[in-house]
Structures are given as C-alpha cells and as structure tokens.
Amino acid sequence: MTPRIFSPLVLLLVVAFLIGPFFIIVAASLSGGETLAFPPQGFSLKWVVKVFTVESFRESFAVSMFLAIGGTAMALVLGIPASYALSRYKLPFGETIRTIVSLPIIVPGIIVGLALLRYIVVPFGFNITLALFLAHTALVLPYAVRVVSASLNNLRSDIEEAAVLLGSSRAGAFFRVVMPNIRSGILAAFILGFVTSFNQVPVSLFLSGPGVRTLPIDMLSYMEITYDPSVAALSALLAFMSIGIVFLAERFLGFSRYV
C-alpha cells in the first residue's frame, strides 16, 4: 500500500473511531423497539418524544442549566480579575497561582469530587444545591482564566495606558477599553464553561443527593431501572446541543483562537 493511499485510509479510520459512537447513539435513539439495541429495531420518534415527558429529566435539566449558567457566570466574575492581574502584573508566585487555579483540570474528577465532599461539603454542612454550585464554579474557573488570559495577552497594554494618560481612571480604562476588546474571549470562555459544566459527571456524582441531581446523573439512575432507547435519544439531543453551541461559537467568535 503506497503512502498516498495509506494516509487517507488512516484519517478515515480515525474519523470513524471518533464519530462512530455518536452515529450509533443517534441510530439507537430512533429505534422502534422497546429496549436499547443496535442495529435499531425499526424506525420511530416515540423515544425522542418521551424524553420531554419524563418529569425527572425536566427537573434535572433545570438543575443542570442553573449550574451551567450560574457556575460559569460566577467563574467569569472571579476569573476575569484574576486573569487581568496575572496578565498585566508580575505577581510573586504568579506561575504557582496559575498552577493552583488549573488543578481542577489536572486532577481527575473523581478525586476532586471526593475531596470536595470529604473536606468541604460535609464539614461545613453545605446543602446539595450550594455544594454543586461551588463545585461547578471551581471546575469552570480554570477555563475562564485560561481563555480570558489568552485574550488579554493578545491585547496591547499600551492601549489601556493611552486611555489613562488621556484622563481615564484605571477602573474606567478597564471597563471602557479592556472589556470591549476581550468581549469575544469572555463569550468563548462562557460557552466553553457552559458545555463543560453541563456535561460534568464525576464531581456531580459525589455531590448529588435526593431531589437534586444533574441531568447526566439522572440519566445514569434512569438506566439502572429502565433500559429503553429514551436515554439514547436524550444523549443524542444533548450531543446536538453541544455541537450546535460549539459550531456557533466558532462561526461567530472564532472559538479556536481562544483555546
């Protein structure tokens, strides 16, 4: 086999390996059978319709949306000033601070979830919703800091200095000059954080409790007692939602420039 033929073949195999499971889930979600199976048994949209009728799915979806939007917003409130300080000033132990902020990405999610449960949630008696909110904020914070820092590094600092020399205060220059110029980076960080938080499993698995569960955890619990294709249908819908969000980010924001 010549290299010219071999290279496209390898590329095709890699693409099939990456997106093959997604097509299997979509096909299984359109099955007309009563159990999750592949190849699908006929064709039907009844399981897609059923997803919207399961009350636990609706409730856990609302919880996941609250955590994804609220946690990401809080991470940006904390991450934007931190990114500005790390990018504009030579802080003592700056690299150490960056490493500490990045720990939720580096450390496996199971360890993060267990540590939060054992050393923060239980000792301080946090309720489930607050514990999940704090955990998702901590998980998204590294993405906010990294993406916003990239935007700040691409923004020349002398533009801000010019605003100060022209009479603006430091705070005024930040909100009137810096923030508008890194707006795309902030939006990209929000989208990345939203997708990460919404699809989070290991940490949410440790911190979820009676009456308060995220959608991925509720799907796991649902599969313990029911093995119909509705879980595949919901998985396909969530995958399409994530793909749509990332596609829009790339189309309108140039998402790849910030990650």
Given for the second form:
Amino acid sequence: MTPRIFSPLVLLLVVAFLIGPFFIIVAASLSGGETLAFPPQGFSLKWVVKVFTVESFRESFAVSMFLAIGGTAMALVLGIPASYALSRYKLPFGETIRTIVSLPIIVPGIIVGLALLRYIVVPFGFNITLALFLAHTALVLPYAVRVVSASLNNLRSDIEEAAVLLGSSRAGAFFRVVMPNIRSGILAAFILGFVTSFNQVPVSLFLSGPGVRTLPIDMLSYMEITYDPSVAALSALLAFMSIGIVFLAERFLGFSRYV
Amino acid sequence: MSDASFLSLEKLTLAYGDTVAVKDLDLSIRKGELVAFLGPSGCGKTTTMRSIAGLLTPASGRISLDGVDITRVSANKRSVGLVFQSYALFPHLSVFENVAFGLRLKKMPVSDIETRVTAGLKSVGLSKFATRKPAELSGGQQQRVALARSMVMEPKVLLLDEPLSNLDARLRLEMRTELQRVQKETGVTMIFVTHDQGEALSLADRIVVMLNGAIEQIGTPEDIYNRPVSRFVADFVGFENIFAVEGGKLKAANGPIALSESLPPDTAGLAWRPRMVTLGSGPFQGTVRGASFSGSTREYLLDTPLGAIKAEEDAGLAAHQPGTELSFDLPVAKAARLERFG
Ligand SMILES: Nc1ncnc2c1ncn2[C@@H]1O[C@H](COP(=O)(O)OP(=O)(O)OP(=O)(O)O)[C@@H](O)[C@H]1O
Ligand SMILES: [Mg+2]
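After the form predicted on its own, can we look at the form predicted together with its partner chain?
Shown next: the complete complex, the earlier chain at its head.
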C-alpha cells in the first residue's frame, strides 16, 4: 500500500473508532427491545421518554448541574485572580505554583477521589455535598487557570497602566479593561470546566454517598440493576448536550483557540 | 514655585530591585515647554518618564509639579498624561470610547464628554473613525487616538515615549508637525523621548541628553548641536574628531601637541566636525586614505600622526586622490570645548 492510500485509511479508522461508539449508543437508545443491545431491535422513542421519568436521574442530574455550574464558577472565582497574579507579577516559585495548580490534570482521578475520601471527608466528617463541591472546584481549577492565563498572556499589561493614568484605580482598571478583554477566555474556561465536571466519574465515585450522587455515578448503579436501553438514551442526550455547548462555543468564541 | 520649575525632579534615583537605572537626576522644566529626552537605548528615558507619571516609585528624591510635591501621589491623581510607545489603546472599546474613558471616570456630564471627545478626535483628524475599534486602524491612526485620549484629559504634563518611532518616514514628519501644533495650540507642557537627534533638534525647545541613568547635558537645540560639553554628546551630534586636552595640550596618538591658543583651565577636550577641519594648509600632515562623495560635499579620511581624522570639503573644490599627502589644520577657534571627557 502506498502512503497516499494508507494515511487517509488510517485517518478514517481513527475517526470511526472515535465516533463509532457514539452512533452505537444513539442506535441502541432508539431500540424497541427491552435490553441494551446492538444492533437495536426495532425502533421506538420509549427509552428516550423513560429517561425523563426516572426519579433518581432527575435528582442526580440536578446534583451534577449544581456541581458543574457551581464548582466551575467557584474555580473561576479562585482561578481568575490566581491567573492574574501568575501572569502579571514575578512571584517567588511562580512556576512551581503553576505546576501544582495543574496537578489534578495529571494525577489519576481515582487517587484524588480516594485521598479526599480517606484523609479529608472521613476524618473530618465532611458533608458529602460540600466534599463533592470542593472536589469539583479543585478538578476544574487547573483548566480555569490555563485557559484564563492564555487570554491574559495575550493581553498587553500596559493598558492597565493607561487606565490608571486616565484616573482609574488599580482594581478599577482590572474590571474596566482586563475583564472585558478576557471575557471570551473566561467563557471558554467555563464551558471546558462545565463539561469536565459534568463528565467526571472517578472522583465522584468515591464521594457519592446515600442520597447524593452525580449523574454518571447514578447511571452506573442504574445499569447494575436495570439493563435497559434508557442508559443509552441518557448517554446520547448528554452527548448531544455537550456537542451543542461546544458547537455554540466554537461558533461564537472560537473555543478551539483556548483548549 | 518659580515659572522655571513647573515640573522639577530633584536628586531623583530610580531603581528596579537592586539595579539602579537613574541616579541623582536634577531637572527643571518650565510651563509650556517642549522638552526632548535624547539618549541611547537603556539610558533611563522610559524609567524617568514612568516615575514622573507615577508608575514607578522613586528610590529617593523628589518630584514636584505645579508647586505640589507629587512624589507619593498615586498615578491616577497626578494629572500627568502618558502616550505609550505601544499606544496601549483599549481593544474592546471604540475609538470614541477610548478617548472618552478618562472623562467618564471623572463623572463629567455626558454632553460635555461628547463635546470634548468630538473636538479631541477632530484635532487629530480622526472624526470619521469614532466608531471603529483600535484593531481596525493603522499604526499612525492608533497613535493619534492615544494622543487624543491623553489630550482630552487636559493634563498638566504630557509625556510621550518615542511617539514617532513606529511610523514610516512620511507619517513621522506629519506627526512631528502635528505634535508641535497641538503643543503650541494648547500650551501643554510636553516631554517626549527619542533616539533620533534630528527629531529632538527640530521639535524641542530644550533637549536633555541622557547617558547611563544620568544627564549629560541640558540645552537648547543650538547648544546641543554647536556646543556639546562632553565627549559623548559631541560624538552623538556628529563631532567626529575628538581629542582629550591635558595641561593645555592636545592628547594625540603621537604625544601631546601644544596649541596655538590658550584654553580655559577646565577644558577637558576639543572636538571638530569634519567640515571644521581646514585642508591644504596648516601645521599638520596627513595621507588621504579614503574619500567619499555625497552630493554637495566630499568626505576624506586621513591617516595622521594625531590619529585618524575625518574632514569634509565642498564638492566644488578639486578632489584629493587617495595616497596624497595633505597639510591640514584643526582650528581651535572653531572647536567645541568639552568640559568632560569621560
Ligand atoms: N522592568 C525592569 N526591570 C529591571 N530593569 C529594568 C526594567 N526596565 C528597565 N530596566 C533597566 O533600566 C535601565 C533603563 O531602562 P529604560 O527602559 O529606562 O531605558 P530607555 O532609555 O527607555 O531605553 P530605550 O531607548 O531602549 O527605550 C536599563 O538598563 C534597563 O535594563
Ligand atoms: Mg524606552
């Protein structure tokens, strides 16, 4: 085989491998049968409808939404000033701090989850919801710092001095000329954080307790008991939600610049 | 406060951490004066400006403006405008909003802001561009927005850091005239930084020549051009034949040379421009090593016992061929007398 045919073929296989499961899930969720299977047996929308009627899905969806929105917002509240300090001031150990902030990307979630459970939640008797919230904040923080730092580094710092010389305070300059210019970076960080948090399994696995579960964990335990296609339907719906968000972000912000 | 010291810097020392960038600088500027800071890269021009603007706190010394000690006054309360070399326009705001920025912070009535901004944009010829974003303007236009943005604030002092360096030759000339016009019209006290001696000579009322964080010479363009007081300034403004003087004698390559005229005792050196050197007669001998023709003049490089000498003659005179022996003179009466030869 010549490379001319070979490389497009490899590309095709890679693409098929990446989006194949997605099509399988979508197909399986439209099945008319009673168990999760591929190829689907018949066609029906009943599993898609059923998703909305499962009480625990509704509850865990709310938990996941709260964590994804609240945790990401908290990560930005901490991450924006941190990024600002890292990019504008020559901090002692600045690089070390940056590396430490990035650690949750590198350390496997299983370990983070176990450590949080074993050394923080259990010994200090932490409330599960609070523990999940803090864990998701910590997980999203590195993404927030990265993406916001990238926008800050593209922004000249002399505009802040210009604002000050025109009568603004230092803090005023931050809100008047820095924030508006990194707005799309912040939105990009929010979306990335939201998706990361929403799809997060390993850390949540350790921290989910009675009555408080994130949606992916709830789906896992649902499948252990009931092996019907509604999980596939829910997965497909979530995938469409993520795709929709990323599509809008790309369309309006040029999201791919930041990630 | 006397009129002569509207803005004054006293024993100003500026440092970045342990590195001293400017040392013991003294300078007084009159109200309405147009002053140029001239000097090589790294001599402390930007640093000095930033301290006047309040962006850099002096390690020691005092800055006063309009009779008030502003050394510790924060940058946003000084009434000092600064036009950055990079313009530093706000990318997310239109040209109009860029210019209106400071006025809005002053909580000025909206109609007054409108009037002032419109007038400001008109004076820099950008009325038509009010709704554009900075990214949609050329470098020269951005620069003019930055100028208008500072000007509408009616600062007591306007500082411009290399305002013309990013422009092409034609626009540079245009902006030079523009700056001079704005300054004369508004009477604002203005300091601008430049690397370019031509720019400093043609624009400024007074030139401050800086070197290594200190002032080498302050004077009118004529002073600086005709009467440099140090070897550095002489060299900077085109005196190419520079000799130290010791005990009233010229220190040449072949030993001390007695001079025909006696010099004031504080003379540390003498300097001649190429065209001050007399060729064809005089007490010294040299060999023509090179010649170059530049339209109206010819320039010669002579090998002499004193060292290399550069001379210049009208192109109308007969050319001297390389290799010829020539007598020449360095007339003391024409020379610039240097007080410092460091
Ligand atoms: N942020 C800084 N930190 C440390 N040293 C600095 C800093 N900024 C400038 N310096 C040093 O201070 C000295 C003066 O710098 P300055 O920027 O004032 O020079 P300049 O005359 O404006 O030069 P140029 O013509 O190149 O702009 C230089 O030796 C420079 O290396
Ligand atoms: Mg400079």
